[in-house]
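One chain follows as structure tokens, the form predicted on its own.
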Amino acid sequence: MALLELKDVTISYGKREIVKGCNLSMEQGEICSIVGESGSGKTTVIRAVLGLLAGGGKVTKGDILFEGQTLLTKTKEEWRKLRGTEISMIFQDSGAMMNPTKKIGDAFVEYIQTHENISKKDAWDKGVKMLERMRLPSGDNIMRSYSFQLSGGMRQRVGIAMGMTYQPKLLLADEPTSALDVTTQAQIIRQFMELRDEYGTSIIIVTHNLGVAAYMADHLIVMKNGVIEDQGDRDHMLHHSDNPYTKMLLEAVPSLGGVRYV
């Protein structure tokens, strides 16, 4: 049984169909990249998986199955139990999602206590442990900091630490490296790969960067105007796809010394 399946999913805002006939199937421990230009529907797809479509968006056709069970009929209470434990999400700039008037530790403790009946001290210790597991030095100091006091890479690691607290089966990452410099991007990408290797976490990463997608993914999906334009395993997509849009995206990846690294 697949961990996650999207079957002919159409997502609409009012009468306007934003994503049409989307199909996806992924196994435990697989990394899937969804690539495409802005407005192609990438983020809408993963928000639908987590039941977080903004502004009245709805899945109007098809079904989304997680471990063989539909997600479309979940109650608020069922979603509360599922989010952050079985399925987690990391946003483009995790720091921007945090309350700037709250210290990291207060937000982290609140997050842990939402999912677990645990004392404040134990939740604090758990947060420190997770931060240090994400290679953040001196987790205690970071817990006492505000998000604006951290670099972009550190904020993103805090987001990953929170998202991985309960070792979810599925991690959804929305442009998690786009706000970072190239060196930090490489470190964060390696960290995602380690999460898969260490915990068997399945990851869907949404990106406009085909280089990042090609490096990470077992399976690539190319979206354009709300439709899946092309998909396949990494080798097929990089070397054997006949799709003109996929070819155009590949040609747009910069080369170094005449060598293209995808």
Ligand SMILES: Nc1ncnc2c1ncn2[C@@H]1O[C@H](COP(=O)(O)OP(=O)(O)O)[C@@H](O)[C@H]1O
Given for the second form:
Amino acid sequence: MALLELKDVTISYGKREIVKGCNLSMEQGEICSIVGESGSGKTTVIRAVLGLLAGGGKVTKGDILFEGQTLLTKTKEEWRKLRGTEISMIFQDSGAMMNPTKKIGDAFVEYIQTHENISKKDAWDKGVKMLERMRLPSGDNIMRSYSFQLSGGMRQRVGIAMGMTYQPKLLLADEPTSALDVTTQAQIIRQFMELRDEYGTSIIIVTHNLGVAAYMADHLIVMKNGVIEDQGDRDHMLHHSDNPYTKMLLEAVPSLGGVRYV
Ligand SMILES: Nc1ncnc2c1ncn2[C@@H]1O[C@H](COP(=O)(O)OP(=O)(O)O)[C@@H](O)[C@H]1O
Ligand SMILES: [Mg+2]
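I would like to compare: after the form predicted on its own, may I see the structure of the form predicted together with this ligand?
And the full complex, kicking off with our chain again.
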């Protein structure tokens, strides 16, 4: 059984159909990249998977299945249990998502306590352990910091640590490296790949950088104007696609950390 399946999914804001007829199937442990220009519907697709469409957005046709079960009829309570434990999301800039008046540790403890009946002390220790697992040395110091005291790369690692606390089966990442310099970008990308290798996490990563996508993904999806214009396994997409739009994107790939991956 596929881990995640989108079957002919159409997503609308009000009466406007924004994303049309999307089909996608992902196995456990697979990394899938969605690329496409700004406004093509990438964020809309992954927000639909997490049941978090903004501003009256709704799946108006088709179905989204997670482990064979539809996500479209989940109640608020069911979503509360699912988000963060089975499916997690990493945002473009985790720092922007964090309350600037709250220390990382307080936010992390609060996050853990919404998912588990656990003491503050145990939640704190769990947070420290997760930070250190995500290669953030001296987790205790980070817990005592405010997000603005950390670099963009560190904030993103904190976001990943939070998202990975319960080892979700699926991680959704919306342009997780766009706000970072190229060297840090490459480190974060490698970290995502390690998560897949160590925990078998499936990842959907949205990026406008086809270089990043080609480097890390098993499966590539190209979106344009709300439709999936082209998709396939990495090798096919990089070397054998005859879609003119995919070919054009490939020709325009910038380098990542000084290295060209395609
Ligand atoms: N909350 C919203 N209400 C109405 N339209 C929206 C909303 N969010 C996004 N859109 C529209 O949906 C389209 C796709 O947006 P989005 O999914 O954010 O694209 P991408 O992530 O690829 O840049 C855009 O045309 C955008 O204007
Ligand atoms: Mg977007």
